[in-house]
Amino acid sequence: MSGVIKYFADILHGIKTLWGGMRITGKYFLSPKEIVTQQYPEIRHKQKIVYDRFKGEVIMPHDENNQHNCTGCGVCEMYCPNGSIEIITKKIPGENGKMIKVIDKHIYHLSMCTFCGLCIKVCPTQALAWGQNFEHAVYDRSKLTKVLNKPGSSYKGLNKKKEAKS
């Protein structure tokens, strides 16, 4: 007998929660306090659409001298659960003849990214951040593969090491 009582109690609980949700929806329908829905295509160029905490895509910020914080350590590549980050490094001769590892390409496959944010959280130099771009519709999937470091960019720490030695 307790199974039948539980069955009807679950039905009544479902009706009660449905009624609560419908009450809130009806209240906003009749007298909305704040309209949060934006007419997307029309408002796109008029005002900011996304919030600051929005996870749009992974970017590598550069300063005005085209320098970034990425050392090419590979931690973000290692922690990425589905391999959407590839780091290609090269070695260049330093001032004392010792070879220094620098980043050649930091490749980001947006089509494979799950936007989990592990790469940003584990980066020891805070070289990666969330971007605000969200319009990624393309006909060619290869356009979703991006090189995050800009052409001719360099690591900020190389200049600091040079200045410290001189």
Partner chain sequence: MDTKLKNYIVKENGDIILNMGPQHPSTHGVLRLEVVLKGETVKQVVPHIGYIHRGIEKMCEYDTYKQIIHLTDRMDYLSAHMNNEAVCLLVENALGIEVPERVKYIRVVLDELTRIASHQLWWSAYGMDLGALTAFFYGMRDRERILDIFEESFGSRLLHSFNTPGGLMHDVHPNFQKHTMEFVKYFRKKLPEYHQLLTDNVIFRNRTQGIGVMSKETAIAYGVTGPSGRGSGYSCDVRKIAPYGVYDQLEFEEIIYDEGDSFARYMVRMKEIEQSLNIIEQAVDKITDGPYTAKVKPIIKLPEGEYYQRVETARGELGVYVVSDGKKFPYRMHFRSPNFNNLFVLNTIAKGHLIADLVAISGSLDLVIPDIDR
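Can you swap the form predicted on its own for the form predicted together with the partner chain?
Here we give the lone chain, stripped of any partners or molecules.
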């Protein structure tokens, strides 16, 4: 007899637990406010979708005079675990005819970057920063190789040095 009772108790218990699960899904079915989906391409125009610290890409901030902080010392290149940074320097004539080493091209291979942040952390002059752009899709892989210093830009400290000297 106890077997029969257990048999029906099992069935009732099963139905009860199943109904418990159905209550959860039913509750969410009836509460469309709980929807968490963000409709991506549209939402870009409505609100900010990434945080300020988001690691989108490595950028080199330039000020209004098209000047940056990079001295071309090459520490970031040395620290980069993947070789995604290449620094090409050139020599220009500076004060009193001496040649000074300045940055020519700060090449950044986005395709190789793992976003570890070491280059930004170790930069002695805070020349690099995180950019929040994350839409990196391009049709050609070569477009992922970027030159971070803008054409015609120069090192900010160079003027200061000159000013200090004069």
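Every value quoted in this text rests on a predicted model; they were computed, and no experiment measured them. Residue numbers count along the first chain shown, from 1. Under this definition, the rigid core comprises the largest set of C-alpha atoms superposing within 1.5 Å between the forms.
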Kindly check if the Cα atom of K16 is displaced 2 angstroms or more between the two forms relative to the superposed rigid core. yes
Core-fitted comparison between the two forms - CA shift at Y7, Å: 28.9
